[in-house]
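In the block that follows, a single chain appears as structure tokens, in the form predicted on its own.
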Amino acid sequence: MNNFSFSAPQPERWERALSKIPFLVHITTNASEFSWFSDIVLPDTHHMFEKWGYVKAHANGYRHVTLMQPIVKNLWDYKTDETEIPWLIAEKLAKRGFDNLLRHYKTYKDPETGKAPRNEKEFALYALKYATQKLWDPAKYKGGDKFNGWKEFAKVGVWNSNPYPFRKRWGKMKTKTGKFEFYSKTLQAALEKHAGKHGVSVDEVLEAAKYLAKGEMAFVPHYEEPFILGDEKEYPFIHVDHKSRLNREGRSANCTWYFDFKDLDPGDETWDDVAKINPLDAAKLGLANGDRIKLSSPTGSLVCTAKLWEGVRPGTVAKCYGQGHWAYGKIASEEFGKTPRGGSSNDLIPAQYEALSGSSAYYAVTRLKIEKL
């Protein structure tokens, strides 16, 4: 279900990489840009009503585990990505003399009967029962909702924990001091170890990671100026990326209701894709509401509609992520495989990373220029 060639910053990198892979199979519920580079596309089961699985959540001092269950009969021949397809691959490998994977899968026995799975359907069910046994098996009960067995758990569909004890982990944190660290001895030790490994100072490590702090300042909470790509003279505006309330993991862009209700996102318009620009900036550029514009960053560009909106700070351009699919369906794309509907903010965002965590950086990381078309 991944779509790296759309959902990652600077996705053209993924397009170049995927085009070099000699054989690629995509398992998904929606044909997408990633599918475009695949040799085979396999239809996946939908998590809401076609597969066995579970989802964990934490909120308001409680933990919840919700079951996903097949409640409709499959209309066509499609399999679950995480259990059924791996089992079928394991069976084929076993026929060729490589049975290690299949033997491993058969160790996921039904906790109630002790029987090993005989096919992909049983493997999908037994693997779930195995993973959630501590929640529904009375013999393994450790708290929260108590069930008499798997059937009752499957009927109820959700397990709720006991309330989380306040301050339970205070003084037991996984830090050098075992406490919450305003002065982080843990970060200090990590940076010193890394610096020593490479024969440099901690300050040199911070500089290479594009941090401005020096000395002990790095180990306490402090403000850092954001690292923004692009020369201010050529790219005078700072890009503000925000996510649509309607995205639902990005899989809603091929639904008509996504566009019917798009004005739920602050400043946006139904059945359009707009860049929000402060009226003071728009006046300097001679822009009016509805003008077609091109937004460009040092690494990419997109075409969308200008929206004059006082909710945006002067000197910035706000663009909602979610549109711009060129291969996702007849609604998401103007012409499937060729012309996108709207523009993808990721085409503007350069591939940059927060060095200490390795996370992709999405927000306030690039400058833009605006051209009227």
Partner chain sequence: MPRYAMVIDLRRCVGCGSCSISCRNENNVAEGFYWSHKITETSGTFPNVRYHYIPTLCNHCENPPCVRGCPTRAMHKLDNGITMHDPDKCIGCRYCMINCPYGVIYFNWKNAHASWKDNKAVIPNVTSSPAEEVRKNGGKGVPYFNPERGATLPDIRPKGVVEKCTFCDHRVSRDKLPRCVEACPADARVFGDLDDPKSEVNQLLGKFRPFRLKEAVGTEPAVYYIRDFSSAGYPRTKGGV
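Mind sharing the form predicted together with its partner chain? What's above is the form predicted on its own.
All you get below is the one chain by itself.
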């Protein structure tokens, strides 16, 4: 249920890569940019109201597990990516004499009745009941909210833990010393192991990871200059990427209401895709509200509309992520499969990673230039 050829930075890499794959199946709710490169497109359930599943979160010393439940009748014959489709594949494999997978899936018995699943729908439900059993089964109760069974848990829809007891992890942290480390022995050990494996020094590893710290400085909290791609002279503005209030992980672009309410994002405009520019910078470039502009970074470009807005720091350009689909649907695109509606921030953002964690870096990682069209 992903869409990497739109949602990842420098999506043109994905387009080139996907073009090389001889056989690709996409499980999705929308015919998206990723679907475009697929041989088979399987309709997925909507995660919010058409599938069984759970979502975990933790904050403020609490853990929460929220249930996703099918609460509307499916309009068409779609199947859930995580459970129903693998089950159906397992059934077909079993028919051809490879029944390992199906036999494994049948072990996900309903914890309340002990019955094995007989079809994909039962499998989806029993797998969830199995995965969350400690939360709703009084016999397996471990803490937090207490329920008298699955039915009550499903009705309430969320389990909350007990609050984190102060100092519970004292001396038992998941670090090399077991303690909270200001001097990270854990990071030191990891970097030394990695450096040793590749026959280089730790300082060389840090340099390859684009970190400025050397020696022991790397293992203690310290300041690092942000790495922003692009020469300041050629690309005068830092790109400020941010999300729309209306993005449901970016899946709302095919709704007319997304565009009707787009100005809920401060500084944005309805039915348009704007880059917000400080009026001082705009004056230097001779830009007025509504001008068609091209934003370019060292790795790509997009076309959108200029919006002069005081809420932007001079020397930066702020643009909301979310528009720029050329597939995904009739509303999301200007002309489906041909012309994008607006411009996608990922066409500006370079494929750069915070090397130690592997996270994609999205925010203020590149500089831009602006050209009036």
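If you superpose the two forms and keep the largest set of C-alpha atoms that fall within 1.5 Å, you have the rigid core. Residue numbers count along the first chain shown, from 1. From a predicted model like this one, the values you see are computed outputs, not experimental measurements.
(Q) Is the shift of P314 between the two forms large enough to count as movement, that is, does its C-alpha move by 2 Å or more after the core is superposed? (A) Comparing the forms between the two forms, which are aligned on their rigid core, P314 does not shift its C-alpha by 2 Å or more.
Q. Would you say W52 moves its Cα by 2 Å or more between the two forms, aligning on the core?
A. Yes; that C-alpha moves by at least 2 Å between the two forms.
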